[in-house]
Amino acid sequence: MLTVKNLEVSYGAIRAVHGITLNVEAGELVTLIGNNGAGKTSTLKAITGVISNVKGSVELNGENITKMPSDKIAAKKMAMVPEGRRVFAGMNVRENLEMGAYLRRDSEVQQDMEKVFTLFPVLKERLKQQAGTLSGGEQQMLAIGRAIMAKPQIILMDEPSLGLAPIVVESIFESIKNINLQGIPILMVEQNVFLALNVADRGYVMENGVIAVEGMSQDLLQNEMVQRVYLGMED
């Protein structure tokens, strides 16, 4: 579904990502974990075409999309849930969801909106409410719902737990797992390593712009380095 090979990302003379390789297969939920500054968000920006100063290759369903403009990538059904939600604050909930479907010309838009309401019933109650007045958790639900409205082949998520209360985070992660179980592949960047590995099939641990370790999620949860550095477990 998504294949990234030898990806390098630079900001001027500073290289943020040092030739990483990763992939997401059809139906998988894969997480990219690591501390702040590891290069996770830069990786997502390179994949989605937000930044173009990259080397290596990015393929979506076998098609090379490296350095393709972000609007062209979005048209190929790659949806992004950005860090910090970035909902359209002055628009209401319905308008935000409709923006997710703005490239669609099929007849199933309303049907998919109902799927979003099934996943996040509170959004149906807030249809006419301005997105900027929603709580942080509700805005995150809206950002995820907006991505679903694109009828994506794959969803990329950047720090879905950021700034949310623990009880809300658990609900969001349960929803992410449910979305994946519907057959939508997901690549999720996340700092909450424990929760991320508990919902993902596989994981990549990123440190200082490189992949330090990778594997099945349950194996990573038992990995000594992951336990010590990211889970706060001592020998």
The other form holds:
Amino acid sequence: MLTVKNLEVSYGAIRAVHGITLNVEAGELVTLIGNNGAGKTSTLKAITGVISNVKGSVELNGENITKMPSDKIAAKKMAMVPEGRRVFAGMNVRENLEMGAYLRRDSEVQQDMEKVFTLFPVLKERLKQQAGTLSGGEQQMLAIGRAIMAKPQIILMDEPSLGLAPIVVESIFESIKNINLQGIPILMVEQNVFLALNVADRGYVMENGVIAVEGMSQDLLQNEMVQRVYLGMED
Amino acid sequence: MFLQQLINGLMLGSVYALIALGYTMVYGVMKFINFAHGDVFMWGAFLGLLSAKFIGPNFIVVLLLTMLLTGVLGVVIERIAYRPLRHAPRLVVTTSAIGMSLILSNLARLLIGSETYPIPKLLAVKGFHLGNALINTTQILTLVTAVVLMLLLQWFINGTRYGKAIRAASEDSETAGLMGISMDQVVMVTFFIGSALGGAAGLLVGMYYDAVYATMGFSAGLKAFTAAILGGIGSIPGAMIGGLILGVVENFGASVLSSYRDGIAFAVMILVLLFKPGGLFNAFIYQKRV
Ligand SMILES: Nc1ncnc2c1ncn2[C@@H]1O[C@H](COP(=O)(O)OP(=O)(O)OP(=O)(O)O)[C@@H](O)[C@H]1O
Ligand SMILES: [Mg+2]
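Return one more block: the form predicted in complex with the partner chain, after the form predicted alone shown previously.
And the full complex, kicking off with our chain again.
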């Protein structure tokens, strides 16, 4: 589905990602975890074409999409839930969802909006509200709903739990799992390692721009280094 | 007297508003001041003059042709002067805009000279009494045209797919790209519309004063820019309201201090920048980031 090989990302002369390789297969929920500054956002931005100073290759269903501009990549049906949500604050909830479906010309847009409302009923109540005035959790739901509206082949999410209360985080993760169970593969960047590994099938642990460990979620949860560094367990 | 000043002010203001929209829309999408826009307005007046000569007395067709030609001029300017600098710092783009402004105004002086040209009559001028104020058909036409164009713009921006894409791109171009919105397209449509509105204003001003000349873009451009700042640069309703307010204030001000007419607009600009730098409708009020 999504195959990333030897991806390097640089900002000017500074390199943030030093050649990482990862993949997401059909139906999978994969998490990319790591501390602040590990290079997770840089990786997602390189995959979605937001940054172009990259080396290595990104393939979507066998098609090379490396260095394509982000609007062309969106047309390949890759959707992104950016770090910090980035809803269009001056537009209302409905308009934000419409923007997610910007490239669609089919007749099922309205139906998919109903699906988003089933997943996040609060959005339906807030249809006319300016997105900038929603709570953090509602904005996160809107950002995820907006991605669903693209009818994507795959969704990339950057820290959907950022800045949310623990109880909201759990419900957001539950929704993400639901979306994935409906057949959409997801690559989710997270710092909430325990919860992320609990919903994900597989995980990659990123440190200083490289993949330090990878494996099935239950194995990573048992991994001694992961337990010590990311789950704060002492032995 | 009051009513007369109000009518004159609203009429002038509606033209400022049309021009101000070009500044504010381009700023919204690209975050730089297109200092060549006043010259686009002036070229719009000349294109209006040519259209009027070519088409004859049919205001609607002349207006549409003027807007089409001026819109294309704006798109061409963007291709030449701004697109190659899309990722350059804003100061560089602004400098390019000033260069473009010099080229356009000097080109006008070269091609057109320093004469003042009348615009062929597109409709019979008749005067009416409205209470104790006098209003003529050109004034009514100017006001009605400006208001209709602004309503159309509001509908386009809020009600159509491209319009919403422009709003999304103005707020957050990176995220708009992730939605599949092409920045090149957004910028092109923005320049076309902004310049077409400037062209319409050029035609209206030319008709009202029955005069078109190569330097007419300078003070109108600066005043419209002031109107955009007053309304809150980047805000479309702001540019409309800002233009109307500026027109009215300028007219009332000039009736008291007639020799300071042009100074009034800049006094307004200074006051806005001192006391309400975001303008009346701060377009970026929601743009706080986590
Ligand atoms: N625009 C930029 N210019 C220069 N350096 C940058 C830029 N964006 C990121 N970096 C650097 O790249 C490195 C990786 O940053 P990145 O945002 O990818 O980390 P992250 O893993 O997403 O961190 P966080 O969990 O805090 O979001 C950091 O050292 C950061 O300072
Ligand atoms: Mg990050």
